[in-house]
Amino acid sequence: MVITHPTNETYLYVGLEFDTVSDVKDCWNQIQTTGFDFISIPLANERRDCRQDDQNNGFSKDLLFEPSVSSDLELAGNIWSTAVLGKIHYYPSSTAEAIPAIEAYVRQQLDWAQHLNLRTSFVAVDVCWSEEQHIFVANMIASALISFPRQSICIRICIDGTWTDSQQNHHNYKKVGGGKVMHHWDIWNLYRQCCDYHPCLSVALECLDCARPSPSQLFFQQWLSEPVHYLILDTKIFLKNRQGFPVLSKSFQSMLSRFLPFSVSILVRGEARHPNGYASYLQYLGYLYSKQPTMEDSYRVEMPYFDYLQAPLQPLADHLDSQTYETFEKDPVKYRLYEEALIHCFQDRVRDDNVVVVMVLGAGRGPLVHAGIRASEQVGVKNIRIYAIEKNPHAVRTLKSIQRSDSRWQQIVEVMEEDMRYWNAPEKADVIVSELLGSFGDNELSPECLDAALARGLLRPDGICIPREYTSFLCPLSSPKLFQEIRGYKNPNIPSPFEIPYVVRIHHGQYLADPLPCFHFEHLPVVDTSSHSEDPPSSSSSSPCRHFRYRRLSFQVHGPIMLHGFAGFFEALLYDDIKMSTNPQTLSHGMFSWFPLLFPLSHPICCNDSECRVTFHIWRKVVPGKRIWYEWMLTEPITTPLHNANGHCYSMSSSTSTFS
């Protein structure tokens, strides 16, 4: 019985673990009766394999594998593949004589799991092992992932000791047998790096006996960006309420609620400590899941795009399609903010019956035109003329269709199929409005377009440009998921997928520091303009220095954590104090038109220190009239190669599309 959220239409899968299997059919019937979704069983019959041999450093040279189930016919094929997880049994050792036998024993289990078509097999690791023992097991798993490409392996790590760890004592390892005992996250990081970020490797966090955890912010920063597929809860961590039913402490509920949005599954293990058996635990977990907050509408819209890499739009060089326009137009917050800015602008500036001239540069299918009309009606502007300037001929057809069918448009809207950079306007505007902003503010070439239009004298000396100014922001990002996605990105025309910025709704990722301001652009009226011509103005707007930018940003990152790139945002001042922002610290709540712009690093960087200084350099380079591109690199904690040097992997074209 899959647990379903009452309003979110999301699901929680809960399984039950069996330490031994005498009859797998009985195990399956038990979870069918109680309502669990899957089971976890040992792959090997531990009672039948060879015991320790004291004469051979504690291990026998011959480990004989016998399956824990007698036959694959015990369950139907679809049950094995969808509802059964395996547990790999093995003896950890770094003794050279024992390693071949242990590896062969593990391979036999994985071979059996692959025959059963199990989706995942668990490998439990002990936090008390030495680093050398972990390296031995990590080596074994890395080889297995190559030998068994259809098998997924999940590393089980007990995190009970995490609650008392702090940044200060993170590296104060205990000594056992002369070797250091590693921290929980460092253990996982060793396995993940040894396996080279293999997509079939995941992690399960196991809670055995700590009923009242107190996880630090570092704990969540480390684990919420990792591929945590399972939370394993021992029945010992459940408390009893007044009626004697199992419940989790408030602190555990809080921790659980941080992981549930990432589609983790829960595995219950241990002895049932309630008269109703395991059903009481399942019922309680279902109750907790039903209390999860209801999703906001913007979150629902964003879900299909979670961690999905997209190339940034180039509306100047390419024509946007209808679906892209439709997606943008569904954003209620963006156009409400633009309308609010126009209302305030009209209230401040309209003093008589003179005609107010508004130019919408890059009108698309008309949402800003509609906003301008509504704003003028609310303020009571009697005389208004709106120019809708759009270079995309397909969008122009839509604008003219609206004009033919809407009487208000017929009275006040002029549709112009023009490129704003070259348009000879019949009159000057009181207000220019544009939504050319990209995910990083300037990455859809708003500076080049608006400055060229202003240099042609489209705006009165006392006119207003909306937006007036905007600033991009950057912060360091940890996201193993996005690193894997970028590494798997295939395009024969791109030398390196790590030297391209991507638009992405970051879900499996953590921001490691507060965003810092990067590039700033401001658009003010140009008082003295050259005479109108058919060519772009030869003013400062065409100078490579005007739109060239460079910034050096330094962040303090709390480690240990892996750094995979930098996330870019923007803040825009529309008018007066009306702002529009994708910066997480000043976010315009509910707006989904722009996802962050990701600047990846070609290799993950380990920020090992509790206070690690990260210094990032980024350039915005320009060849006027041809292309614009970003270059970026690190100089702390290590120096990386320059990414996208001379725009050899990615650039933004500033030439107009010739398609019609």
Contents of the next structure:
Protein chains: 2
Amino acid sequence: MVITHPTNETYLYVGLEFDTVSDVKDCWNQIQTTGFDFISIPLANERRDCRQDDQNNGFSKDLLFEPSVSSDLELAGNIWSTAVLGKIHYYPSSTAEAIPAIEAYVRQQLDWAQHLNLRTSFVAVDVCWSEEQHIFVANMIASALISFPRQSICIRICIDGTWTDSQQNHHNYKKVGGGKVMHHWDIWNLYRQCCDYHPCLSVALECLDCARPSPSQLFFQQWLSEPVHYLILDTKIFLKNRQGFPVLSKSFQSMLSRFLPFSVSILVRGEARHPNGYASYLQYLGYLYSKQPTMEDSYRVEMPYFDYLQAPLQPLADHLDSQTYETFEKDPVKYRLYEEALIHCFQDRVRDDNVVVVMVLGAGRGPLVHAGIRASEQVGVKNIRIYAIEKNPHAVRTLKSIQRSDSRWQQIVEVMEEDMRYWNAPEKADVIVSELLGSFGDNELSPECLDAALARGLLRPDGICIPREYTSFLCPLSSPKLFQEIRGYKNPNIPSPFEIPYVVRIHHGQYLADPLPCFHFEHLPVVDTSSHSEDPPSSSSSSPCRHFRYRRLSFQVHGPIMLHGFAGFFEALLYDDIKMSTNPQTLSHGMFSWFPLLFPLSHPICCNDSECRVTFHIWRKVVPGKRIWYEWMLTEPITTPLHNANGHCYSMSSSTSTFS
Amino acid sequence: MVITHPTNETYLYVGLEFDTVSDVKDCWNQIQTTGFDFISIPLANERRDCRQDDQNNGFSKDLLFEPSVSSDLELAGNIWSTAVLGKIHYYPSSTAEAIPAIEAYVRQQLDWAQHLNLRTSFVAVDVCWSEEQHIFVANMIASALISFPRQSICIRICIDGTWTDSQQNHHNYKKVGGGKVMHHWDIWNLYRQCCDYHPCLSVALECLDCARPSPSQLFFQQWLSEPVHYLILDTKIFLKNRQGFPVLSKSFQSMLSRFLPFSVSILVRGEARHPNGYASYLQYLGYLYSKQPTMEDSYRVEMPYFDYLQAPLQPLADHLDSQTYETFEKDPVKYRLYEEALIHCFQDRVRDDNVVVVMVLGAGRGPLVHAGIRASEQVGVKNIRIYAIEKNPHAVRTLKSIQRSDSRWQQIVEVMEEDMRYWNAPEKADVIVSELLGSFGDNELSPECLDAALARGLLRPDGICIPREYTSFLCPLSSPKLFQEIRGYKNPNIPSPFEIPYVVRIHHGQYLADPLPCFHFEHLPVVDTSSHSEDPPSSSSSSPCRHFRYRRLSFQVHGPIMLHGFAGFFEALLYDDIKMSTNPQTLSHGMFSWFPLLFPLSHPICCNDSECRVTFHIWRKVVPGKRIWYEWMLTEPITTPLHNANGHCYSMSSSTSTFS
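Switching forms now, from the form predicted alone to the form predicted in complex with a further copy of the same chain, please provide the structure.
Expanding to the full complex; the earlier chain stays at the top.
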């Protein structure tokens, strides 16, 4: 009876927590009837003698594990493995001597959880503990993650702030004197770093008695990129509406809305304070979920790609396949912007009946040719000739097939199977249109391709290039998830997975500052076209390394936060004031052709200060006619190794494709 | 004609630098006659037109490489490869546009150096450059180290301090405005980090015009652990003695003495200011080298092990071999200390003619038995019985063979092939002697072995244990060399080479603070010995995890410096006030049985502040009767992953050896 969003077709899983279990079958039947999806139960039977042993910090030497349920037969195997979460019972030690017994006790519970095939076990930690107590527990969890490789551990941490004390007042812990109380995210960050970003470690945020939270911007920056798998809501945080039904405050609703897109599940706990019992809570959460806004189409298209790492395309070196063409042709915004740019351009240029020569460089399967035809019709251009230049023979086949079936194409389109960099054009163009931009603008070698074509004099001295110029942008990124993904990225040809840029739809990630401009390129007609050289473009009159770039970017990051890399975008000026942008600040809304380009850092960097200066250096290096690559490093807050030095992990081939 | 130390038999290589080469054969003949070992020459002919192109920051677009020598035939191949160093000519760029041409120019020189098989090429950097200029050069070097894998690059950096400007006044560089001038070690640290601790990157410290340096303690802490391969001495820093011969000031001599044990070579440069030419400089350096103190014997014994990583011994799980026994038996100090302790002990205890029962637990090939016999003879103990307990059957064979040939042994020694943990002794001992300590005290499981023996009631209630107690010590370590060594440590059974402790004679390393005590163990008689249980010792009456330990240690480190790990030592109290120590502060001088135990960190940590707090946590974890291991992590200045969590990379087996 999982809650389903009426239009998005996404799911919300809601569970119910039991503090004690007298009969687990009863618990299960109860939530089945009510409609919850899962239960959380204690793994161990808390024995009275432990609780009373106050002299010893709540720890008894004879602490022996006794399961909370009589046997694994009480529930079916698939219920244990899919719908039951375990909660680990333990006391944080305040003395080193007590640790081995506590650790053994926790391991017995994990062993039992593993026997039951439970998906996840909760370990509650308390913001009142000293740093040393947290270090003991973090150490225990780091060891457990190694010895129980099939077990996921979820750290439960209360985010109520100063009201936290009530969280575990049923536990007999004592605060160790001296140590300062840690902030909730710092606590999680300690566990996470101690466990070295273990993929089986997640976090649950517990809201126990604060009905009207007022989370700061930093709160969301810190938590939204973390593996927050559960929000635990005590019934105490629910208000009553006029009919007496449980509801959440506005501020709670809006906090919840920020987390729901990250597939969190909700666990309800505490006493049911409504005559209908827990059903009213579930109903309300279902109602709330159904009121979440409907996703935009582009978001829906992008969902399967969330946090999925892709090596950047190399359309110059490799031929795109039919599926790739099809995906990109579906972009509802990109070709509209091109069409608009062409309309403005034709309006400006077409003053008589002279023929307008348009060259589409890299025509693919023709979307820009279509845009050119539509624009010319709209403006009423009488005389137009469109050259569709494409080096991929398979795409040329498509272009010719369109031409055969389309009389307008027959009249005005010339399909040429050519590499734009070496093509001897029969005439000069008024307008050159191309869509060679990658996620980072220049990373599919648009500068090299267009400049080679322009150097051959393809464009009239008063001609124009669409796009006319483009700039890449970068901003610092926090994404534990992507750090884990990259660490797990296996490719025997790549010496280090942290030294290549990835195209990725960043979902579990937070941008830590506004993007700053990085590399800029513009394409203007080459005026002196006297030397129609047969040499490759790399040795043309201008410097062979004119597309070398270096940029130093300094950001102010609001810490504490972990830095994992930099996200790259671009802004392109197509024509006039028509811009196409993947930069979040100036985004062309609804466009999905480009995901950000991620430049990872080989190690997570601590930005501890509330105003932490982050200085990034990036190079675009060129071996003319051979390859182009980026190198990057940090010098603040610390100096990192130069990533991808000499392009040893990743470079873009600028030599002619072997198949063209 | 290499300079050889008269008693140490170590070498000092001295070279001569030529700023220009008109005929390289001449240069070579000149140094051959004078007695130098190698030469340094420029790789490129500096062309006049580059130097004059001042508008462009000394950089001409047409900068074309021309070798300084006419061909590789000028010298024999083995001379190029062993006795010639190249100096790279370049200008630091102050604009990004100039970089590709400079980089190409440097690469041509490296290409040429590689063709000549030169061992090393110098790249001079200037402390006056801006950080950005250093970043450009560091980037260039990082790339070059990847593309020229056979080339070593040595960064030359002047340590004269504020007098540095004169260093490169023949270069046409301009200081880029704004950036602060960097400190010499920070500059090197930037290059080193950018190049990710590349093993082919080294550093040369250049002394150009400061005759009386006054290096601080921080200077030595920073530089002595670095790969300083050359000290470059300009003739200007030499003073004249009364006979007019070149000599170095006292302060220079003492600085030199600190570097010479690290196998630096010396390169002399500048104009010869003595009628005898460069020969007088060489003579003086030879004289100075011969005056270096003679090494101690223990130092000489240890030299082959400098910075050589060894996995710690596991004498409990594995049998030591004959070579290992032999090495350790040669220690001139250790057995003297044991003998002294036994003398004191016998003097205190032997009051009548009662038999004194001594048990040597882990007798090996008998050195402690010998020490016991010698001590008893010295004190005049009339009645003594020595049990030599050894689990290694091969060592037992040795013991029995000694017994056959030694009548004193026949009278008083009983050789038993037994595991001390399970031995049913025929009587109780007055004195138990053992040498089970590892580099970190407890890391060869002395606590487990002795306590198991004591738990079986081997010792009389008034008996004593030698050693009576021991404490491990730790201090923070900077050692780029050992970081490189560990990164290169290949063992298919170890998931991460940074998560195991190593026994290593640390040479290229600096302790960054005084060692602090870590784990403490003491061995006292077990008074209640009523239960002579047959169970394994782990389930004896006291807690099975009583040897679990945890320690948090905070150090103040004087930065800036890089932290690479922690060095471990121990102090043992044998008897009375007789101590045996590997802790540098209380060292038992001349003892070589133990090298420090190194706990590495998986990534170098920047300690930037002049007073940087470093907090280290270390656990000694125990699975009773199975294995024991250490886990460790940092929480200041940053939090690291828990190293060796659950002992997944390294643990010591405490189960019975399969062969015993």
